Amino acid sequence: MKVVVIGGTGLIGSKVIARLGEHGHEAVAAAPKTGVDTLTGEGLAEVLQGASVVIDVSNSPSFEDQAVMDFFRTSTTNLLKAETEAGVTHHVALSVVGTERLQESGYFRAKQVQETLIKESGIPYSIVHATQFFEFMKGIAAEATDGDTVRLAPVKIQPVVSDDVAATVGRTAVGAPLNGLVEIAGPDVFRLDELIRKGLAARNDPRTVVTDEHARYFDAELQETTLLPGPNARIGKVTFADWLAQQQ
């Protein structure tokens, strides 16, 4: 099976096609550095030549407002019109669990008009809901910090390492489409304020974490369990402390 990913030189792209490529299948990066880029359309007809799979796990490089609406929307339309022209059978992408939940960011309302194209596409689909990754904490503590602060709520979130995620990723687009959504989440839930002050502390990075019942989270302000997945999420099985222990 040839399947095509669409920001495989990435974190999660990478990984992805490691995986399917240990279990036989053709896995081809598919990026600017490749030689395909979604915005303007370059490449993309070439490299899905033969494909019954496309995996879109890009992100924008920008997480202003506009920008990263111009990104989703005019890569997610090239890419499902390369597809139809293509005749791919099963669309897969990476989103993020609460991503419905969070309107108020300009980055989630793009990733919901991303979700919305596919599911309209009429290109069988499939789309990976996950919680924010481990490696990913670093980023959550850099938006929320303001000089040596970093003010984050006290809710409640369940963080996953990378690894789960692409392996979940990759089950998924060998199988049959599920035309809905999949859930990814970590073993562990853990009060954000609490986990990026652990983080933190690990790596002896002195900013103090203030809890602050109405910190924003990208532009967005939550309730309790916004950023938690459903009951019937697939569970990862690497915790936060054995990964901040190997980064150590």
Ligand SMILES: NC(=O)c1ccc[n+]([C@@H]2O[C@H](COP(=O)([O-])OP(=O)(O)OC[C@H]3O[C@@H](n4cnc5c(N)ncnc54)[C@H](OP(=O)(O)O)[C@@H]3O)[C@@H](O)[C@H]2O)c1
Second form
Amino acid sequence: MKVVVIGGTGLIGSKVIARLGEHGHEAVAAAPKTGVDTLTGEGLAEVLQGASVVIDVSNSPSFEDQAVMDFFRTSTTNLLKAETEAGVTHHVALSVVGTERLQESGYFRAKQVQETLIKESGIPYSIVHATQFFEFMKGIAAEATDGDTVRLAPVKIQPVVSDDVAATVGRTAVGAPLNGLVEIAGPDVFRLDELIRKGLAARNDPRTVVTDEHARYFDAELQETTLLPGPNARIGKVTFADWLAQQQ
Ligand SMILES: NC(=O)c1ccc[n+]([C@@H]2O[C@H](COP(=O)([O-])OP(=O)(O)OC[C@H]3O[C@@H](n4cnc5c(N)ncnc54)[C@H](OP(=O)(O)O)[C@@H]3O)[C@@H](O)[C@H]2O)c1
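One more: the block was the form predicted on its own; return the form predicted in complex with this ligand.
First the chain shown before, then all remaining chains and molecules of the complex.
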């Protein structure tokens, strides 16, 4: 089975490609680095020839409100049109747990538009909602940093390692389309402020984490459980503690 992975050179995409290859599938990475650009349409029709499944794990190079909206709206529209023309029978996309609850944020408004375009496309689909990747903790800290202070809300978070996300995306892609959502999260629930404090300390990062219940997360105010998945989420195997130990 030919599976095209849009964003196949990225963090999740490269892991999905490796896993599909191990399971005997023809997995093709499609990204600007391989000559495929979903924004301009370059190389799209060619790479989709003979593909049954498309996995979209691309991401916007800029998280600025308008740029990220333009990215997901244009790239998803171009991709779904090309898939219809190529006769693709399963579109799989990776989005974020709680996207619908984070609509004060430009990034999550763009992810919601991506999801709506997929649902309305007529192509059988599966959307994987993942919690925050362990690898993204640095990004959360950077976004919340002002000088040497990192301001974060004391809300619950259940992050997951990228390998467990890639495994769920790969398994979903080779299964029957869900025409719905599946969630994947890590094994442990933390408090966001405490988790980042621990992560920074482990790296001897001099920044101070200040707990502030109104601190925004990518412009969105958070409630206690905004970032948590529902009761039916798949749970990854790797703990944050084991992952952190491995990094050092
Ligand atoms: N970070 C998190 O904690 C988290 C949590 C849940 C879900 N997600 C979702 O996971 C997805 C993947 O994230 P990631 O961290 O794996 O991304 P990443 O490592 O930043 O990779 C992004 C990929 O998108 C490709 N790309 C960029 N512009 C493109 C274009 N115009 N046409 C085609 N491909 C393009 C890049 O290609 P080049 O290599 O050629 O630049 C790269 O392969 C995102 O959609 C994100 O919303 C993230």
